[in-house]
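A single chain comes next, written as structure tokens; it is the form predicted on its own.
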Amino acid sequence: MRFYEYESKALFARHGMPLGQSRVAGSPEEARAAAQAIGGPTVIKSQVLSGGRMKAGAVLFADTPDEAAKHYETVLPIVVNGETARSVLIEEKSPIAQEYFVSVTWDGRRKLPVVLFSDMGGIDIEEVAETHPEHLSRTHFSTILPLSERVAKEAIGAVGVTGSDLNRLVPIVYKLMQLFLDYDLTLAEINPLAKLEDGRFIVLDGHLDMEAEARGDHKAVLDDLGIGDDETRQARPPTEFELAGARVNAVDHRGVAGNVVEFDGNLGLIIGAGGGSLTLFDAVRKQGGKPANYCEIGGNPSMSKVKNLTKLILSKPGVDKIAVMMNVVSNTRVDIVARGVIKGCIEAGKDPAEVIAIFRIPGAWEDEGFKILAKHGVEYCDRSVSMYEAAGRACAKLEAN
């Protein structure tokens, strides 16, 4: 779940990080008032979840309040990587002497958080890693041992920063590490972290990504920021299809039938078992299939929940068939999932035998589930058929249409 820049900065402020004056504007008049309150030159920034704002022309500079209001009208409608702005941030323009980059994320191989630090901020960190690797440090730290400023100091010093700059940067990087752990983030990034001409350091831009499963633990904070329960907040705002999927999942506490992500393919997917859903999604794509969606199902969802998820996916324009698959033997009752999927097809006005390309869910009560599927003429397979083969069968049926 991704935060907008102004929300990220609200959390930065809670951790005492140095920030410039800024205000969110929802109209040209508010932009003018914000610039007047700030005083002096300002930066007008489109508030989108994706990167690339500067390249898209969605960041402009203003010398006067009237110019800020004019730039607001210019910036707001600009589409950045397919995303329109929610609002505009008006921020004081700072005289920059040096730009740095710092982020905290997870290293999947080491299974530890890692601090990435560079004294070449303001540009893509991938470019720095490729062309100037000596200007990028990687420093891991423990989630079990007490957090220490020593890690921040090592990360900064590894690229050659010394003296007073090192001492002033350490608390900022350390606080970013704290924020990463406190809010169960998958990414906490500041780019650029700027040294001003007067020697002060200030956070100019940054963003945060939170683990979706941690939302419940931080509901109070999300409520304070005005982030609704129905906002999936990925790299773009949720579509109506995705919001509908979240509503299906929220109706009933039993099991999971959600995490719906919309794509533009013709094969609807009802897939599950944690990482198995990603594996199945990739298996469909590898064999030439075009997924209409990603989702997750498991943990014994109710029949009604499965039914409504099925109806939602079948209602998506362009969906020709659906594939119902899970990867491992689990406690999810196959008969309940089978009943839900079939009832969803029927209520959607579809013939289950025609629209269900494959059903592969090994688990509890599978014999009863297979009897229900056979009664309706649905092709199913047991655990002897691999995930990859099951996905291939679904893709072959679509090709045969």
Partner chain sequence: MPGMFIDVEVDAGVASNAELVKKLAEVCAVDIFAAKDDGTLQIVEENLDECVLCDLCIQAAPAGTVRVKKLYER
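Mind sharing the form predicted together with its partner chain? What's above is the form predicted on its own.
Excluded here are partners and other molecules; the one chain stands alone.
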């Protein structure tokens, strides 16, 4: 769940991170008043849940309050990467000597958080990683051991920052690491982190992303920031297909089946189990398959829930076949899922033997499940076939189509 810049900065401020003066404006008059209160030149920044504001012209500089009010009207309607602005942030323009980049995120391969630090801030960090890899450090840290400033020092020092700059940067990076862990964030980023001409450092722009499932644990702070339960804050608004999936899931409390994300491929996916969804989705893509959707099933969904999810996926234009695949399951009944997908196919007017490219769910009640699948002529496999191989079989069937 993404935070707007002004919300991220409110959280930074709570944790004592250095910020320039800023105010949120909801009208040209408020923009003028904010610029007046700040005094001196200001930056007028559109508040959108997307990067690329500068390139889109949604960040402008103003020398006077009247200019700030004028720029408010210019930047507010600008759509940035499909995102419309919620409001405008009026911030003091700071005399910058150098820009840095710092980010804390998860390294999925190492299963650890990682601090990324660069002394080339203000530009795309991917570009820095490619063209100037020596200017970007990656420093992992533990979520079990006590957090230490040493990690921050190591991350900053690795790109050659020394002396008083190092000493001033360490507490900022350390606080960002704390913030990342305390609020269950998936991303905490400051770009640019600016060194001013007088030697101080301030956060010029920040981006926070919270794990959606952690929202309940942080309700108090979200309430303080004015973020309502109904604000999904995903990268894009949900499609009708995704909303229909959510309705399938909501109608029945038993298990999960319906958390879908829409893609434009031809292979419908009914996948899940302990990270199995991501693994299987990747396995399909790696073997040339084009998923029509991502989804998560688990927790022993009812037959009707699986059936309705199957019907929904089969109703999506362009879906030729579906693949039903999970990791080895202990808390989901194989036979109930088998019943659901077969009934879903039949109610959708399709032959399960034709439309189900592969059924690979080993685990609880698999013998019963396999009897059902065999009866309906559906290709299935047990745990002796890896998830990767099962995904490959599904892709091969679509290619042969």
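Everything quoted here is computed from the prediction, not taken from an experiment. Numbering follows the first chain given and starts at 1. Here, rigid core means the biggest group of C-alpha atoms that superpose within 1.5 Å across both forms.
Enquirer: For T74, decide whether the Cα shift between the two forms is 2 Å or greater, given a superposition on the rigid core.
Expert: Comparing forms between the two forms, the T74 CA shifts below 2 Å.
Enquirer: 2 Å or more on the CA of Y380 between the two forms, with the rigid core superposed, yes or no?
Expert: After core superposition, the displacement of the Y380 C-alpha between the two forms reaches the 2 Å mark, so yes.
Enquirer: If the two forms are fitted on the core, does V161 show a Cα displacement reaching 2 angstroms between the two forms?
Expert: False for V161: its C-alpha shift is below 2 Å.
Enquirer: Superpose the two forms on the rigid core and tell me the Cα shift of G288 between the two forms in angstrom.
Expert: Once the two forms are fitted on their core, the shift reads 10.6 Å.
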